[in-house]
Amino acid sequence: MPSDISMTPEALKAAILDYKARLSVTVVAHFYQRDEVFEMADITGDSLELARRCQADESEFVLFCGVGFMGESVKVLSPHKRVVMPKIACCSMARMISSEYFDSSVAYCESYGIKSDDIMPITYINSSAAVKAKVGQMGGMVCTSSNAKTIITRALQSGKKILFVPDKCLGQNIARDMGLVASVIGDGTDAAKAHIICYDGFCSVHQLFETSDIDFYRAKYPDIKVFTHPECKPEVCEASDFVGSTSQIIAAIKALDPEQKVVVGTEYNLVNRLRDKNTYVLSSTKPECPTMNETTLYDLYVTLKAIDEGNPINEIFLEDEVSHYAKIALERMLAL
């Protein structure tokens, strides 16, 4: 079998197809890889959901094809499983947040008051294994873009004010969607008059969304429907017909009238899976996450032929301490 990166990617795809068959691996992509990736996935979803299914599925290798949070969420939930990656790629957002920067706001949070024990952390599934063992170890949870408000409207009856980490504008489009008050660290209001305060970490691609793109396609169509994902500005999000998480959009894209147009305001690769014709991304460039993109088809033959030779590259390994406190805060989240 070739190894050279001079293959074409037929041959590429026969490749990768003949060591799925041979070995006890399974091949798992998020929605925004690359289609010729994506395509040569056993399992796709969001973050979560490709955590929750891994864990049932009975493969030694789980193959991840994402960023590397992702693949953490996965050796968290299932450590027992093998979870290698073909680019432990970094998310922007995830990156902004460390375990440090975490103890920083914590003590933000003091310098106006409110006392450590008075504290509930909730950490958007954007973040490393180390920040959500830190949330663990405080008594919080981990969230995703779907079910924030239900994890936030279960940490409000601890009467705690939430410190929420690492994206601002899900924390700030949750408090708006609920009617609470949000502050984001170091924006000068009093974090102590907040419900959520928020950490000031964002997504780079759905920071390319406008509300000046949104009154474009307005005008352009006028009976055009605007979906945008809750990690965009507050003020898109507010501007827009429907706000949900990738799968929620996926879903409610599906339920539309075939003619009906719509505008989505989400990362390229996704939205370029959606429908055949009528849709059209919210963005005067090509929103793509750079490194969803990182990966490639000769990337993912890389790693499958180097566990048939029994030297896998890029595996996930996370220190008993972090894996131990890191689950508690996602089982927090899926016990909800």
The other form holds:
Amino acid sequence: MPSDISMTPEALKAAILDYKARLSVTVVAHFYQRDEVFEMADITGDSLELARRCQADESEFVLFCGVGFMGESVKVLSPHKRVVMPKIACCSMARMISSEYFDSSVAYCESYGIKSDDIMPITYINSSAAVKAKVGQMGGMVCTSSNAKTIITRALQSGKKILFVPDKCLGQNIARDMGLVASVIGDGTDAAKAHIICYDGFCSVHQLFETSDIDFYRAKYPDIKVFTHPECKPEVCEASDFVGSTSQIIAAIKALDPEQKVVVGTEYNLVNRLRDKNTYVLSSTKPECPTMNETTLYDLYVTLKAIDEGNPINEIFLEDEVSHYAKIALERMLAL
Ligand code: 13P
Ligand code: SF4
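Can you return the structure of this protein in the form predicted in complex with 1,3-dihydroxyacetonephosphate rather than the form predicted alone?
Complete assembly follows, chain above in first position.
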């Protein structure tokens, strides 16, 4: 009998399918997961879809293959559920903001004469539960890349300034799209003159895409379409034909004529899964998300085995107060 560590991918897959058939577990995977992990999932989707669908799921365990903030969001929305993750990998953007940095961002706005009562905070879902809780406590909401425009539109109705954390690119892209003025913390511009004040965070993967990559593909294939994620730099999104969340990009590609060439600026695993003779990756490097890629088939197997043995590993637990206010911020989003 080989030890677990030397099991072949086929043996791991067979064992995973066996656990899934016997246990009350739903395996969930974001589009950026490795193919062999993604194939084992019962639920796949973008951040918003995963949050919604896990809330409606009835299994005892959600086994979340993704990054930490995604598993935390499931736990916040369904505190009775047991949420485990093969790897509690932390999205590099989510790590750029803590609750202390959130407080100093509010202080930054105040230094421009904006009272804290006149700030409507919005946090991108790529943030910790602690940051979501801060936002919920201040009357704000969460958004994802698929609903950011709707959420900002609603937030503007409050007549307040929007403090948008942590992704400056998403904030700037939405502002441009809606004809609003954005400033970025520390950029030297007058925050009081902006509609949206963005925190200075970003996604290290989506920063890889450059307008020179777009120029390269447009020169090579003049009729090519360029589809990008709103975490890309503003100038990259501005030069694109379509900007959307992971699910929206997939749907837009599927709606194209099969002979239409398209080049895609988002994480490698997603694009590679769609790749055919007409679909290209918008980078001369391999734009993989290192933290999404931490989860392997073996980790998935080990996590299921631990549940089967009655000793779950990597379970998500949150402080009651954090959970309470983070839930308010997430539910305000889901209500829209
Ligand atoms: P989506 O909500 O579009 O799936 O994006 C999540 C993410 O982390 C993109 O980098
Ligand atoms: Fe975070 Fe970027 Fe990875 Fe998305 S691609 S999970 S934003 S590091």
